[in-house]
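Starting off, we have a lone chain in the form predicted alone, written out as structure tokens.
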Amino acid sequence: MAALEKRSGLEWQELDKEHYLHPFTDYKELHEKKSRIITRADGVYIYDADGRKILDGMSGLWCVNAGYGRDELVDAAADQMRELPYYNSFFQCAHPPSIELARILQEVTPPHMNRVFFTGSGSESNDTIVRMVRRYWDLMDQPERHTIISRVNAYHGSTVAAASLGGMKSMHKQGGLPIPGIVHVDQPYWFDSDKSVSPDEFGLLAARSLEDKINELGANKVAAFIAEPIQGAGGVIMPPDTYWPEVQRICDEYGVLLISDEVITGFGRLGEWFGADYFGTHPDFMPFAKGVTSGYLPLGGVMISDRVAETLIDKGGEFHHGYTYSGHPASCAVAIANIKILQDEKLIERVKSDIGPYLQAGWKKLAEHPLVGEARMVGLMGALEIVADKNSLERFEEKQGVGTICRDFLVDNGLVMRAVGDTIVTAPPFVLSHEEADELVAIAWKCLDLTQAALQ
């Protein structure tokens, strides 16, 4: 039996306006425009209250990797809720789903990572990182190693510590961020540079801004460096091939802990289990969330290297940190079932060898459009750079809001993609078919045409 009353789309919009404050939203603008009410979903499609079918080119919020309508995940949650809907992991307690998931995560993550700390989200995972990194150096009798280095335009969540780790100026303006002990260095965004050097040279320069900062602060003051393997909310920024090997060298040379933020890239988005696998890095921490349950229930966590975990265990005493819902049994049960789907259906292999290359080929053809300066994609994670001049790659003026114009055309024509400034990004579910990939590319081209016409 449905728990909700049946209401029209307009009724839902009015209730939403009166009672619901949305995340990352201009409330005045939303109240003038009204929300789009999503009522159901299946496969790679969502449906709104007016019955419109929309291809979800963003997997919800980078998370519905296994697609919508997965009865296996629903059943896993229901079965666990009937048996044990909740119990905490405090006070020396545990339950089978969290233990079993911890064991499974050890199998699919890099060999030097055998322990996990569970959270409820990516933001909570990165807050945990701040606490755990600093605790590690305290236990190593180096409490002065306190500063964490991140990157400009990075996104690591929206709680106070996670937003401080992120490098987005708009977030830092609200709430007096970043908190002390967090600094930022260059991002490896060649397309947004002056392009005076090759991508490979630029990758080395971007990585060496980390080394410069370490030397400026003093290596004995630097605790860790955190970065997304590919920057997601910043605009699907793919580092040049030279970047990550140089970052790994720098962290190794200066004894700086490396944090690979896998909240988006984890669980197959790049055609490997994790971004660290794709780029060949050896992180000390891997925060994750999103794809671990395909978004069906909230769950996050941090995979921790053996050298850090063993220090916390052998030298630690009580670690004064945790969450009510750490290792929630129903969320863990869903994650177990979700990982089984990824394995049994070989969805990560499919991203690497089948649907990934297929969509990439269509996506790259979009680079031929007069508005597109670059079309890039790894696995099922891509971006289009919209430009005013295809030859010079000059961008439109920010006030024109060209990316938003294109995004609105996309949704109106049955495709969800996201605008980050004038960069249009996509990250569809792994179950996307070839025909659905063709649909995605066709709608994208049509909406680029509509955007061009609107600008003229």
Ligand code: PXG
Given for the second form:
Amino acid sequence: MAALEKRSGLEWQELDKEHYLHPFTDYKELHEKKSRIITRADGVYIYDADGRKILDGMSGLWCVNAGYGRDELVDAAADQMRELPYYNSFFQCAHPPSIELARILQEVTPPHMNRVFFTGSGSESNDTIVRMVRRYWDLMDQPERHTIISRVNAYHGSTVAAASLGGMKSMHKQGGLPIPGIVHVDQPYWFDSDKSVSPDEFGLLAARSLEDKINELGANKVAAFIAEPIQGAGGVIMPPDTYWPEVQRICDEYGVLLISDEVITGFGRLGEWFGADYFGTHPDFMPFAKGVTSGYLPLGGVMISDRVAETLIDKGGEFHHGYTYSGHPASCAVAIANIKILQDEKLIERVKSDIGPYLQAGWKKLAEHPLVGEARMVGLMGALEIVADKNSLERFEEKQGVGTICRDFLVDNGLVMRAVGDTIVTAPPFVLSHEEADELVAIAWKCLDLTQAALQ
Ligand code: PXG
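Could you present the same protein in the form predicted together with the ligand, rather than the form predicted alone shown above?
Next comes the full complex, this chain leading.
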């Protein structure tokens, strides 16, 4: 806590209440409850101001993939800050860390993606894409290809364009969203459906809602389709196997650019470098953030296919877009060191064939709990569906807030996971040990028991 005043947990809570408006927070509710002050972290554990040790089953916010306490990342930032703490990439300048990171990203992303545009976050990446997609179609002499199709319950960020791309009704209600030119189609969420058709059929139907929308608008009006390979914030929604091949077919057939939002799934979360690798898609854009630096410093970016990048380069003239922190040297240095950790420690292979399958086995046993209707996990990204009736898979009433009750038990018992309605989601760091995975599953089971008891 160098450079910070020494204060008690209570003092931090008081100051927090007085001066700090948090993201995605009901301020009045928080002020009554008081915030949990996290003071340090190591490995897969965070510690609060009362000294409580909590297993971080969310990798912060789906980002601390390499785990906490990584001196390599700290040193990379400090060394770079001493050498060159800041310079921009505007006005025909560049610096070694951003160029080197661009080179490395080209190596780890699909072969048809060789260029990157740097941003400071996932939201900025998606805002960049909205402008870049439309710029591309202007340059292709098809300026009427303007509409971007997304999905209900998608999450693509919180800036005006990114939140418009997202399909969260609660967000659209605040601030007059979505902006024009963005429309939404079905999500491939079989568990949330009436389950009258098989998952495979459901996957095709969800994909065809995209095709229907393209036909309704006219293919010559549609610029792009954006989707998370697996929806994260929406509840770790894994599309049926039929979904992605059909979406790719539709995008190819109608000439619609595909945007694979890799902000959560990128850099190994699914046991492959990117969700596009896992599902075998070939997107034109891959926004990324979070895991590129394991969250140690903010950095985002967009990987761009050759056909789009070459059009921008050959025909584009100046692209009037960019951020002060595009390609921030310290963030890029941390990203380089982070990718080196992923490679040297074979962490993505570990997610694919060691800790991934190990945690999945324990996680899937949670499906035997009377409150659990489904337990699913790919790589280290999983969800539990809490249900009122295990046979009919009927959910509890929303107002009962069962997911939140369970989440609060989890945190009180030393494990952070997220509740999305009655879906409990997890995304632990890639360095999770087998013992820590056992601990995660044991606490989850115990808290399902506690939730069940509380409901009676
Ligand atoms: N795309 C995806 C797929 C995301 O998950 C963003 C874009 C935006 O990234 P930034 O860096 O602008 O936040 C995200 C972010 C949650 C939660 O509670 C999820 C995100 C952010 C904050 C909270 O699940 N995802």
